[in-house]
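What follows is a single chain, given as structure tokens, in the form predicted on its own.
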Amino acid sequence: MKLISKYKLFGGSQETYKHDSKINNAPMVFSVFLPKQVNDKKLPVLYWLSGLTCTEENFVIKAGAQRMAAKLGIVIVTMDTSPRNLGIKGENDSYDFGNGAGFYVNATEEKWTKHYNMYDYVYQELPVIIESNFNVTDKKSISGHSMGGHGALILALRNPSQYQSVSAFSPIVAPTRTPWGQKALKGYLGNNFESWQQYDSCELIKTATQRIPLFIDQGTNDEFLEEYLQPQRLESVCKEFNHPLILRMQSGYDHSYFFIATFIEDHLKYHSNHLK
């Protein structure tokens, strides 16, 4: 790992690193907030997955999460949303596919499969790096926003015994039925709809054998609400299959980090209760 930056805040440290990812066969960047308590004991970890166009930096700068994380003694890890600028034809053609839009899947289409394996990067590779290099426990929770909310939900639903808790802001809950998801899933996975369903929260709930509770905040003034996010689909399938869900429709809030900053402390407290 190469240290890119390090800043002291709330008695702890915000650090950003670059490393060569074996799973993505490309350089990747992640950031980690280390509360001061990490100097005396191992702390649990919350993994944050960001949305389209974001890097590891957006949450760090805009969410205002470090103050509460320092108080609760939670390490927060954020990562870039894809490998970057690898010379793949089409990787920079649009904001919702390629660079900054890995969608937290393992690509199977030939052009993308070597480098775009964000599912395994978040689930397998990055936790090993964090647990090997920082004073943390193996207890972890996961959260995210928009595309990252989608990623957090599918990772927890597919691996409920590996995460203590999961939450999301404005997640894409049914990507097989929305424009963002359909574009990404077809591009990375081809036309095999069965493989698409493995990355769709609503579909995963139908076959879940463990019922990890879902905690979601969604703004009612979100410009992507009806066409791209469709939380009513998740609410309906959770009710049908008796899957525990807290869905808070927050009046007047949009899709921005102003929304996230308003309610991030609720999510951190929620995860802290499960991590400890």
Contents of the next structure:
Protein chains: 2
Amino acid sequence: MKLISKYKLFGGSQETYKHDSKINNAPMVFSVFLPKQVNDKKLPVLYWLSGLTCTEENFVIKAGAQRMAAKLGIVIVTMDTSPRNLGIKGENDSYDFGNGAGFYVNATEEKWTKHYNMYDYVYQELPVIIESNFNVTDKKSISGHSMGGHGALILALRNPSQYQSVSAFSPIVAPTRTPWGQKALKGYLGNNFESWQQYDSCELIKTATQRIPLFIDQGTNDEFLEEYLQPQRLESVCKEFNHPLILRMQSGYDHSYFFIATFIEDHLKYHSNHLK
Amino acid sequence: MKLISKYKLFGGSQETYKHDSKINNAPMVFSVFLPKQVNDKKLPVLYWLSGLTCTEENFVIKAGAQRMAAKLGIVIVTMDTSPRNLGIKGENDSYDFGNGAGFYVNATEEKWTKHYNMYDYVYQELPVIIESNFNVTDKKSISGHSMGGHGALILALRNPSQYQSVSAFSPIVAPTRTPWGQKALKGYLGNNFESWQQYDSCELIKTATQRIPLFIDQGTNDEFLEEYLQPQRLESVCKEFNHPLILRMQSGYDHSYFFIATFIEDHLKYHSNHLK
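The form predicted in complex with another copy of the chain is what I need now, so please give it after the form predicted on its own.
Full assembly next; the chain just shown is listed first.
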């Protein structure tokens, strides 16, 4: 684990590391915000999953989350959205597949299966690294944006006892039925539609045995709302299966980090209440 | 004046415009944060001046200032740090001169004098544009970082009745005596050392007739502290000439926007008190 950069902010520390991921068989980069309270006691952790094209850095620079995380005493972990530049043919051909678009799945297609296992990376490998290298408890929550909102939701729905709480901004809630998801799932998992469903929040709601509440913010002026996101699908299935959902349609907001910055403190307070 | 982008955040609006600057004889870009209160009443304005290489965007994305500006009801204006890509020979040869490094002076050297007049752009032209296009009062304050901290200080020291208050992060306080300043002043003004002094805060303190207080934050781990910034020069001259100065040496902070993000709300509250 190699320290790439370290900055002081809000009394705490923003530290970015590179390490060799065993699950992805590749170097991976993550960043961790450590409030100063971490020097005196173990703190809980919020995992933040970013959207298409992002690295571990976007949220760190643009979301303005550290101010409130410092107040609440929450460690925030962000990670790159895929391994990068491994020489896989086509890995950089599009913004929505391959590099920067791991989609938080474990790939089964031969070309990708060795390196594209972002589901297990976030669920298994990274928490072990965080918990063995920093002064944190094993209590964790998860959140994300767009593709990362999808990641947060599926990880929490499939592992409700792993996470104290889950939230999302503008998530892809039905990847088996919308273009970004269909492209990624076909690419990483092949044509076996059955295998896609384990990565689809709307499908997972139907079979959930433990009902972890979902807290979601969605901008009404989001340029991807109608074709790519379709939160009404989640609303409908949550209603049918009596799954707790808070879906806030935020008037006039778009898909950008300005939207995230505006409401991130609500999410941090929500997670803090569950992490106590 | 052409709208380039518009985002909703914290209930308000972040709008970026391109216009033909008469003073710089070139297109210039600025961005304005408009809290929602601007729909009901005229608000005062904080001008933010960025450092070397920055555009109007860095502060907007990285400083996290809009949250508190929305609360306090302050409009924030940021601007590019120079005209760009005008075909002037050498304009892109270095990060600390030419493009992205206007240094908030009016150039007198023949090569630069037509287009590099960032002092008058910030002091005269931009306020007229802001005041005639947005619902703002003529009350203004000014702040900035590094080269922009220098800009804020000299503009306020030379025009204390124009600004209600001034503050700076990590400013270049003695450009006639430190490398960044010497390179820029020589390049834009030539070898006439006398003419440099009107752009040097430490020199301006000596001749100030109206003593506008200075509020400055400086990180102790700033990588440019000893060679390029030297705040002790300002401290010494303020003491000698009885000029009011609050200089906060912030332990462990560096020159980055993480430092600015940490303390920007203190600055916004300071300016808000003076703008009332």
